[in-house]
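For reference, the chain that follows is the form predicted alone, supplied as structure tokens.
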Amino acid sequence: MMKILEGVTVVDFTQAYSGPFCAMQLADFGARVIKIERAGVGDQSREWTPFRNDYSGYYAAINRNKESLSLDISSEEGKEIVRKLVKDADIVLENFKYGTLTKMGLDYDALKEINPGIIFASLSGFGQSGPYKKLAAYDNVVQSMCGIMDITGYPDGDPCRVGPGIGDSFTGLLLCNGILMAYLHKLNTGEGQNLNIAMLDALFGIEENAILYKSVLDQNLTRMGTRNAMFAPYDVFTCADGLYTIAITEDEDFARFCKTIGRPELASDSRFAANAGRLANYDAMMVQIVPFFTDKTRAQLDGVFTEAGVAGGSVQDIPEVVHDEQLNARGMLWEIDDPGIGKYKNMANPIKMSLTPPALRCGAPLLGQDTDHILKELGYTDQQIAQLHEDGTV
């Protein structure tokens, strides 16, 4: 089955997280995603575990079904195979600081002279505009500076940083976005452009109500816990067996859950009618619907919710997840034969397409494991592959 992305090249300069996810994801669906890592060093994920014979999972988790060209892109020959490289490419992808690539005349406004349909994706802290563009970043420090670590733990606590990276993963996916859109554009006009996204813009642009509630009443929302500053009852429980989590976003369902909970007078009582009365008497309404889940099961719980149509779930643990049925009938879990750490599972990909799905084709490359296939078919011979590898250049 032919993919949907099938043909399409991508030349892939990013390390680290944010670049690579971007990358998978293109070569999830069929793009072919040469990644060019530093000669004799690799991408700096290689090092970050954890590690299984001396290989990093953590840099094979976000490296499946790519290539690997080792290369020295500071060299005149390395700076040379980019541009034949770039030549027939579709997309080229870039997390470096502000003006590395400038400085290596391998920006966008050099390449589109080889190449002008290419479209040059960067991705990094801050973005190519702004005071800020030329420092680095990581996502605890983009997390802390757009806001989303204030908001996030308890009033009572220090800001919490959100567990999974997502100022990498969310960007990653916001980049993808972007370049899947040029591409139509390419397709349509035959015009390429330049394109980039930052890790604060795209944080600062998921921070849902805390912005509305500055601008549009002028409120300073800090941390709540596992409340929400929007709905009642939205948060968590402590039933038999562990937490519980119920989500009431209109007053019909809240009067449904009073009447799961054998409290149907609750959602007569003027206090909590309404979800403003519900805010605004949280405390109150707590005692009164909290006695119903300490006795109970999450099993339980999730039989009554679920009959009576009322939102909720289970707090799990990683190994609760990875068990269970509803991720596993979805098919999110990958068995991945890797040549670094050998098989293992991992996350699929979560979009799913009748046609024209995502699918594994091999682990995360070696490091240079593709290097010089890459290089024949730029047209080197064998003798000139070889004074490469021993000047250095791969």
Contents of the next structure:
Amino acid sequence: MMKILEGVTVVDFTQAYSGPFCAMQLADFGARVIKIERAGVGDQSREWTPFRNDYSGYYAAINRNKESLSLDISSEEGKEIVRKLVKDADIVLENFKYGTLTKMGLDYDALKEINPGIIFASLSGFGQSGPYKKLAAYDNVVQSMCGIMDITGYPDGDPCRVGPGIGDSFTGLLLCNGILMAYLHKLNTGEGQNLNIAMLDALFGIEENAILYKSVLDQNLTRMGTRNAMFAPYDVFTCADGLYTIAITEDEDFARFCKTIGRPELASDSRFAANAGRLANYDAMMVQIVPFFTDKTRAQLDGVFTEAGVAGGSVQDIPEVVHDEQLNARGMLWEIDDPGIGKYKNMANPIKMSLTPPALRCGAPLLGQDTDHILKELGYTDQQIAQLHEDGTV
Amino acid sequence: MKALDGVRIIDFTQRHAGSAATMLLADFGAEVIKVERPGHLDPVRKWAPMQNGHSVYFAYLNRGKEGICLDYTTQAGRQVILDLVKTADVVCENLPVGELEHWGLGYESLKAVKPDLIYASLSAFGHTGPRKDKKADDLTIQAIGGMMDRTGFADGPATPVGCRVSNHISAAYLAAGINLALIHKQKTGQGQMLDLSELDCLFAMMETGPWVYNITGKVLPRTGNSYPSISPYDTLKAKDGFLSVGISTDNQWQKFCAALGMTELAQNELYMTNESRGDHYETGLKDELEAFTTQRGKFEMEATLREAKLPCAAVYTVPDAMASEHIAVREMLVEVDDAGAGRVTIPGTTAKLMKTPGSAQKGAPLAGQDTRAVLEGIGYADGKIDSLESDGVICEA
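Swap state to the form predicted together with the partner chain from the form predicted alone:
To see the whole picture, the full complex is given below, headed by that same chain.
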């Protein structure tokens, strides 16, 4: 199978979750991602649980398909190696604290002198501009400041962060889009550029319901638990063995829902026929429909609603998700043989393409695994390489 | 100059996720021609909030696009699509699986008139698998994909995220897929078909839940806003809201106590190390901290702790965030003129490209606003357009 980004080289300084997640999208489609890890220390996520065989599964899960160069970029020789790499590379990716690479003489302005067409992408909590650009990006800090915590949770409860770290992964994916578009521009014009993204902006940008209610109606939306300001019933129901969701946004779907639960007359009840009425008479509506759910299992409910064409879905726990028949039928679990943690299953890349699908080439690299052969490619002799190891540069 | 100048997308997407993908591409210069059927307009045209009788939600999701109104279920309408596709790079759609194929507008049919076409489909569960025809919205995917399970407090239920997070994740993956396909076409001249599933996309971003389960067999509990291995890393009640802190070292702990005047806590043997703070967090430390934090304002504490260089943030409401200097400098709120709603303030473009920036230049099209112009652009004479209109095949705004 052809690989779209075959021949594209990424010099990747990133650590933790967001940057490596971005780089992984490129690696999954054939780009050569050279991970530059601090000599002797490595990517900080190598310290993150879960562990197996004393290796980090967290690190393994987001660094598949990459190479590792162990390097001290604060040394002169280390910087020289970076420059040599960048000369023939297409993309540089970094998520350091603001100003770090500038201090080292390895920022966009410096590197574009070596390679005018380079695409230089920066990911950080608050971006390369604005009053917070120097603030360290902690997941709860970013989630707190964008408003997403305030709108998640129950009205009588505390604000709640989004469990999975989408501040990192979603931002990484949006930056990947930026990189791909910059690369397309370069293919068309030869011109490189720098780009940056802020986690705060990425999460702010997906709260449009609350943003628009404020900008248009001057309403301050806050957390509503399982309910929704715009649609009803769009909610979570307690059933015999857990929770089941219904998501209705059209009046004709409500009619179908009512028929399915054996209450067709509700759809012509003047209180509930239209969405606005259902929102206004929410509690009265719920009294009528909740009983249908309480004595049935999720499987029973799902059977009924799927058949009827009503948007319904079981709240699944993680084991149920991992064993989900649809996800498995879609090939969404890759079996990976990782040099550190051994054999394990990981989420596959979901971008399914008929000619150029994403591909698993290898697990995540051990620290500095590829140092020597990368240095050889750059023209270093065996003796020079041995010296670099001795000096602690690599 | 924009990165996607010259890229033409025939856009059948409706509702949210698909339209958010083509929105991103339109921001970066793609010519997105939104196709709606008379009598079956995009339901988002009725989504609140409304202004001047038009949906601002629609204005946001469809900004920068052109709009044609066309009954492609007729032979004549189908031919118009075929003629349009001959001039296009991409067809994008998120209609029920099999619908476009039913009307003779599936990948194979369109590839016949445009061999290098990129045909990008998004659906809830994909075009393959036992549940491919199941209906779903954002909440459905959050439930099935485990996002709800991993969000919420230890002593509370699985909790939905308060915005359309699953739709946005799918949109970003769909846009990336189209960008990848455009790169491949640029290099090889080949088009192809993309088949994305919202459930697949959400699953790919579930982070530690599946990793821990697959690698160790353990099932992680919900932990609300705290991290089990760092303490105190949590969201605490303030006098006027909430404050999040991320104290991960013993040195930071001492500075934290000093900054908030919690001298006794600083000296308490029980809380000297990260590990012991973690052990005692739920059984005493959190309450002791909140005895202090509930006395002070969230922004006041944020300022004090930031001066001490400690990771923290007040919990901002969305309006707080909207009013912040950061959002203004980053241009994450922009004003555009929408043909229907009028002047609107909507979220801006997130990725900042320095040479080829993205931007929202104008609002969304009225239904059929650009029908005539688009058809003239592909060589249809006025007479032909008039007769398509009188036959009810097309309509103009």
